[in-house]
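A single chain, nothing else alongside it, follows as structure tokens in the form predicted on its own.
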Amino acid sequence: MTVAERAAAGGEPAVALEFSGHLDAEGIGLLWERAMRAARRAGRRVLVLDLSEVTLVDTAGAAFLTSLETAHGGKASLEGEREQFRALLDRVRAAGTKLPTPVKLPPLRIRDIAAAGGRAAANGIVFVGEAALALVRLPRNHRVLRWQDLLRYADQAGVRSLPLVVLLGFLIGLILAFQSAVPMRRFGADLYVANLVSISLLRELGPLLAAVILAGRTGSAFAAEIGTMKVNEEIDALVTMGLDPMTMLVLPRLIAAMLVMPVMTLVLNVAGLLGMTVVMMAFGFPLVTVTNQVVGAVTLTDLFEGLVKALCFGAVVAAIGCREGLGTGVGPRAVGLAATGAVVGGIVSTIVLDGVFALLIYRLGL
């Protein structure tokens, strides 16, 4: 590229940028800074872009020439360009002048939030009704329910999550015991840490933490698997073949989650009690004393309450994961959004259901 001063076609003073060779993505990188400085220094003079020695202009070169015109900000003209160069430049200029229309979002109103919540509740009720109907029809459609899939989902949801359940339960029991023993020791009541941790684990934390693990590992996996099938139109193919997706896809996952959740809760409770025992023994209490405290503090009612909660939590987490998968939209983000919705919805619904259980147990005096 050379920079020359000369007169324009109308006799006005001009600054000419004379190019040669190829104006492509590879060639303009060496010219960009120098050409931009020359275009800005032209000031009020006419900017002439001489393309008589140019043999090739691609889209990057056309964008480079339009950027020179923009950087100059004044009158600019082309010389020696070929017809195909001009057509390409016109298209690049047109693309650069079309600004996207800003999307004005409507103001967020309380009735819109209520309507969205109502639609979500209605969709949930519809899903529960379809699942119940599929369960009623199961004896007639038992061949559609593949028991191999049921065992595979149980393995995925329960067996493969046991290392994480054991680790989380042990750490939770250890942390609870340590954090409780430090302040209770001031009053000489650190022995009752065993009572506190055991009751908390069996009634509340055991099923709740197991449900969080199920939602994070399995609920999201259910939503991603079914969502991928929905995006690939595999569910439409099942319907076309006369197969019920609720019986074939949802019921095995739902049954598997309900079967493994009580087991996961029991394993987490045992691991938490072991973590608590380690802390209590570190504070100088013998194993027999800790065992006697735990046996005297908890009852079978506490254990059964936690297992019933775990059963319900498993059904809720699996149902939300499957519903999010069946409601997957289109596009590359749809499956990820479905998995995220399954995790968030599963955890929030579990906590809300746990609050309902707490109120119900209190009112029943259990």
The other form holds:
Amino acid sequence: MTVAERAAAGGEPAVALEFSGHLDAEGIGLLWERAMRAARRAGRRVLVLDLSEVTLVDTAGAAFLTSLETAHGGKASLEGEREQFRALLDRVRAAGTKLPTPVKLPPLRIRDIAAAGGRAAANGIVFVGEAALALVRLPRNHRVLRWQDLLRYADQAGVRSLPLVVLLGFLIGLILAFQSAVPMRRFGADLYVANLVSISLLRELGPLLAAVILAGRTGSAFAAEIGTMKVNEEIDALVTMGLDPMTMLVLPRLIAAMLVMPVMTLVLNVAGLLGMTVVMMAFGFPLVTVTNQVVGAVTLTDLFEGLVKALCFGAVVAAIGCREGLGTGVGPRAVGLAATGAVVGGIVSTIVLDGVFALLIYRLGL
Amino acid sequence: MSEGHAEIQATDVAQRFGARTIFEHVSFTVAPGEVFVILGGSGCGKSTLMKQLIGLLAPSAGTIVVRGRTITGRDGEAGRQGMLREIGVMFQSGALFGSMTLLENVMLPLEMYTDLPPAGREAVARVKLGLVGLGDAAALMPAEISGGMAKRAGIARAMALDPPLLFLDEPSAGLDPITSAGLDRLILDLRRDLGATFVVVTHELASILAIADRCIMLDRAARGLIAEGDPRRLRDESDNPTVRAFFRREVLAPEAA
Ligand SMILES: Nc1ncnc2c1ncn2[C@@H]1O[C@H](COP(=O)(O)OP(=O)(O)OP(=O)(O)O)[C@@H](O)[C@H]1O
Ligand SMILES: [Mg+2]
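Next block, the form predicted together with its partner chain, ref. the form predicted on its own:
Everything in the complex follows now, all chains and molecules, and the chain you saw is the first one.
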């Protein structure tokens, strides 16, 4: 491409861009920036696009030429173009003229983020309320709740996660015991590692880790399943058949998660205690000593407190997964977003809820 | 009620998404036992209008009365709930439940609304699948069938309870002419045998002329109704350029598009 100053047909001053060869997607790639700059720099002068040496223009080339005219903004003319180029250009112009101006997203402000967070929390509360209502209406709607679904979700969420639960629990017990044994030994208190690990497992880590596993494995799966149904209009179909999605899709998942969470937590606790025992025995404590220490350290209240927490975490994680699924937007990315939202929302609200529990238990003096 | 005999009575219905108006001032009636077709170019709001008629989408303005029940406005909820038992819907995508076989899909409404024993439900569901030519695909999952089969299964499910009012969104799009003609036949047979009313969204010219008693045509540019009446008369007599282009497969002049 060469840029030449010359007079246009009417005698006005003009800037001519003289092209040669093929104006196709390949040919215009290297020209694009330079040509646009030249077109903009032409300013008030007429822009002449000289095509006399050009042998081929395809749709990409035509888009290039119309973009040059737009970039220039003023009067432009074609020179030396063949008949078929002009026809193509006219068609491309007609297709390109109605481009809508892109919608500008407003800048992200802290206030908006906080508002969005607040809305999400409010939606969550409303959702739990609706689920509770569905539960109240269940006797009237009992056909809509399919018990075989409930068993399937309990299997998927609980039984199939047991290997992971055992592995994670064992490793956490092992690591926790090992990490705390080294400093405690300096005070000659390494026997109390058993107290530390068993209390923190039963009261905190057991339910929390089980909830994280549930959010990662099951909450995301709930969101993706329901989200896919939403995208496929299956939810619409349910509604037009008079089948309440809350009862048919959400309740069995919620109940299943609440049933399996205490069991998962119990298994995780046992595996963690086992891991801790392995470390303690490696440090030279006999099994009887460790067992006695654990039995002396924990109370039944500790255990039940953990299990009740697990039940609540299960409900929250499953509810958030289902809500994200039902709230899925349109398009293929929406399902992925729903699944991500389910995991993040599930973990965050579990931890927040855990804080609430800590406060409550402290106040109640348990 | 003076219009008490209409299956559907829509008055001045509009739909806006944000600032974008899809259509407004749409009014029509559907008489009992008729095959009523909604026509129009892609994106003009046919599926949207159908979603309003079945109570999934609240119109931005206007009232809709279905079988004597008002389903719009503040008191529409009771009307919607009452209507659901009396309609069957086939969605544009089929919307079959992905975790159930075709047979289970058709059996689901029977399970929810009737006291049939399992064997009875299965027998009824098999008949419905047979009617749409899917008798030997009953045990397949929705992911294992073709797009046209999914549509036919969707029709079978919509008919499961023999509702007096059926909504079909593009039943014959993407089907070969023979299957498509078979579906037209099925619609006419059901209308004759059950006295059912059909609201059908379709583009297929052949199918429109074969089944439609009356049609309305929506247009994207006009944001509303541009024609109403017997499709054969619209084809022969309409002087609206878009209607003529549709029925005669003419290419619309650019300034009119
Ligand atoms: N939820 C929504 N939010 C925003 N716009 C929507 C929504 N649903 C539909 N639309 C818009 O409404 C218009 C009509 O859509 P609709 O699906 O009713 O078209 P249609 O006539 O059924 O087209 P087709 O023949 O291709 O199925 C489209 O322009 C679409 O972008
Ligand atoms: Mg549509």
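For clarity, a rigid core is taken as the largest C-alpha set superposing within 1.5 Å between two forms. Worth saying up front: this structure is predicted, and the values here are computed from it rather than measured. Numbering follows the first chain given and starts at 1.
- The rigid-core alignment places the CA of residue 87 2 Å or more apart between these two forms.
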